[in-house]
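Below you'll find only one chain, the form predicted alone, shown as structure tokens.
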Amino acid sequence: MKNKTALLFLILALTALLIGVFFGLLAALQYIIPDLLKDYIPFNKVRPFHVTSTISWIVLCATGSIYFFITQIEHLKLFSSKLIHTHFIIFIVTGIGIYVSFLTGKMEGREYLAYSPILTIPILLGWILFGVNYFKTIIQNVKNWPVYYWMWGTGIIFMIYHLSEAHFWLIPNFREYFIRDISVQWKSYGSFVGSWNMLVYGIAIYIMSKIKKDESSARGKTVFFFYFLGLTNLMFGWAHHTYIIPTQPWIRYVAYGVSMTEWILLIYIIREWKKSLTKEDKKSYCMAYKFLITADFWVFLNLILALLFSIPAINFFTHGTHITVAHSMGTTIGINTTILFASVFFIVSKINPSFKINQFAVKYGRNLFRISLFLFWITLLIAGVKKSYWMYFSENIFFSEMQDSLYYVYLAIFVFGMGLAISIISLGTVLIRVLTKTLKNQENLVLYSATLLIIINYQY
């Protein structure tokens, strides 16, 4: 391999996933034992560590996968190797800066982007460098783009815009008007997720076309209809988060109409692809195939849940409860993470097909992943229903009493979360080991590791 930075992105992504799992478990444990580490790292610090790490996993893995696909499988000459190296260094340095921001209590940001807003500047710079490198490479080398090139390009452009939009609250004209402020904030976050979905779903279609060995599946009318539907969803589907805000009725109607249609078509594409595969195709990329089928299952489950709480009357009762968290977990873990696991396993099968993977860890890790995630999701729904009932139908019951009544539900969330964590750690460590061994020339890895240690020492 000439360009190993794509693998470094993947190793960093898997590391972020393992960190996110750790903080997710800690957060679940703090529901059971509220005073646990309260004086050192309270829940209001644990949550942004968890959220930021899991978002970083999605973004970094998608980025590394795209770089790998276009350079190592499509054999396109990258516009600039320096830009990809700079992109990686910017992201790893900024990631450390974000963690330091959380540790020191400098959390001036909002919700998913709780870190100091100044750190958004290098993040945006990294995305701009990615965009320049991507478009310069593709435009110069490819004509008649298959759909995944359009999806990746669209995801990059909208990621830059909506990441900027998420910080419009820094402008007084937005911050001083509550309805405008909260509307733009929720819109930007919804479309921010839609942007990385473009990247991830494009990766899914890319892998499917390569496993099938048929590019026509990425150029047909159905997948391009899916692309434009996803684009519409990205631009308008966010509004189903804003039912409680006084907005124009047509915005709500459009949002309700488009918010879940993308998933319906994704289910159709995956299932049609599954039917068309031969046994040999399935065996050649066994784990990538299995994780894509798992993603299909979670698209179906999350579609049912999302269709229900996209109905304004139901959304009123579910908003702000663990039902929303269940939807988020079903999306980020059940759909995005399974697709990205499929991507990394596909990449591993390409770069080192002869390398012996720990089959026990992979097989049982995947089975434990599927079972634990489903039970984890169910217990979150139960917690959400109980909290919603307390919010709207209970009288004279304090919040602390409601929390105490959920003790065993929270305990179940922790237990199933532990099973999920063990499965992810099992799969993640296997993949990190393979990717690290693939870097036969360790100079780049040592260089980046040394840079990382210097930065950490400097920060402290």
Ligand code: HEM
Contents of the next structure:
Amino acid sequence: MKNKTALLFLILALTALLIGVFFGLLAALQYIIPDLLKDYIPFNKVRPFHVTSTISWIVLCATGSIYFFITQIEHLKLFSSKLIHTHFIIFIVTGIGIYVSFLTGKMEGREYLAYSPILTIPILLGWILFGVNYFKTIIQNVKNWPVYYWMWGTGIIFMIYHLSEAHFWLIPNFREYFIRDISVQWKSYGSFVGSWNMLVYGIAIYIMSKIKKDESSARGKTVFFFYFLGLTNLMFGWAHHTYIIPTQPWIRYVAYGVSMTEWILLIYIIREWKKSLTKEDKKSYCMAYKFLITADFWVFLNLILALLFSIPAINFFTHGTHITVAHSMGTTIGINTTILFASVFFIVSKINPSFKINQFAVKYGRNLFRISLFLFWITLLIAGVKKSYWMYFSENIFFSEMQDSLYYVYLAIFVFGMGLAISIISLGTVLIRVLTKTLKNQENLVLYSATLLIIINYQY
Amino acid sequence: MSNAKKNIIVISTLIVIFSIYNFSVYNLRDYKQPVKLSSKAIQGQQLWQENNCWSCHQIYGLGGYLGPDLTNTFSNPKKGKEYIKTFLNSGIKSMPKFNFSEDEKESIAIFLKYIDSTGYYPNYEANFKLNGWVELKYKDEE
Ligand code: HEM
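Here we have the form predicted alone; I need the corresponding form predicted in complex with this ligand.
Now the full complex is given, and it begins with the chain already shown.
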């Protein structure tokens, strides 16, 4: 194994996750003690830190995994190893740029992408390099692509498009018309999530087919049908975010129709795959398998939730409450993070077969992860239901009174969030340790440290 | 025809529809009465973004949830412009104590006024249909 840059992406991703979880806890803390950190790090700083870090975890881990699979498992010769190095350096430098932008208060971006919009240029550049390297490599070496190659390719292209679309507000013709502006903004976010889901679900299908040692589940007609269904949703299904905005009704009609088909995708594939899985195979990738099963459970829960609130009459009441947060964290943690943990455990089992998976931290970490996430999710739903009740069925109660009455619910969110954080930290540190051990004495660790040194020098 | 070709045909078809669709969305008008932001309102929007008001407040229910939704604060008979301006530098509860000048307060208020003129949230007079559809009440309807 020569090229270790893929592993550097994974280490960077896990680092972002740990940072993200830390800020998540700080954010939850402000719900129960509003004054405590307000003067040092108010919620409007903490939230972007949290959200941007956790999104970076998803995107970076997916990127690293894909690079790893094509180079180290498929043994395809990468079109250019210079490009992957450049991609990594651009991302790590931009990542630090984002934190600097937050720390210095230069956050003139919008929700989810609050950093200075100029930083989007290198991010886009990184994705373009990834795209070039990916397509050149796959087109040269692979005939008759299994579905995951299509999914990754689509994910990269749409990521570039929707990341750009999320910045259309910089164009006066968009920002001057409020309804158009806010609609396009949330359109881009919906499709942006759809794009990383293409990458992450592709990874899930890839790992499954490897565990099963059977490519047919990644080549059949059904799986391609679901891929196209997912793509249709990525393109047209975003508008359930904006049902309540006074846009033209046809946009909402389209979205209502399209979103009803969503989510069937992954659950079907996993169900099918589980049916035919033999016991022995399961053992050899135990942890990866277990995490995929957990993802299956969360797909199921979120499927029900998402299908329900894609119905406008239900969305009407859930919109603008923590039910939305339950959905976003339920999917980003329950599905995306779980699949990506499966991916990293799978990768670790490949590079370091002697890695003992029954370590205390991993075993208990995973159990704590599942239990606390479930409780965390339920409490978010409760907070959402209570707020919805306040909005639509109560009168003359101030916002602050409603918030105060939710004190114990918010306390529970913090406590369960703490459990979740502990579990993620223990799993994350175990994985970081294994990955860095593998990298030790390798040239790329030198690259990593050199980059860090350059940046640190640059800062001063 | 090879599978790859078939896939490319399906994807191309989707992309063509997507382009037409995007074109319509990007040229979207408000339902009836288009509202164009004045330069003062744009300045307010800039302040709204630079200070991440959206991380605690929602507009049309979109944003963070630590603070209240502000879509219709401006036209609320109990609230309105002066009320909004008073809150800005107050440092109430978890809201940071901002240090806006009178001019900046004014532009934020104007921005919220523009938002207010586009519609209702929560949309208390929406109409529910049996097929799960919700007909919104728009601002310029009686
Ligand atoms: C481990 C403990 C965690 C805690 C305590 C926590 C807490 C929070 C809080 C308080 C918010 C703000 C909600 C609001 O505006 O009121 C939030 C938002 C969010 N979190 Fe977390 N979080 C945690 C982990 C994660 C992880 C691991 C991910 C993803 C991998 C994640 C993804 C998100 C996303 C995407 C949002 C934005 C939600 C939205 O806008 O609807 N969080 N989180």
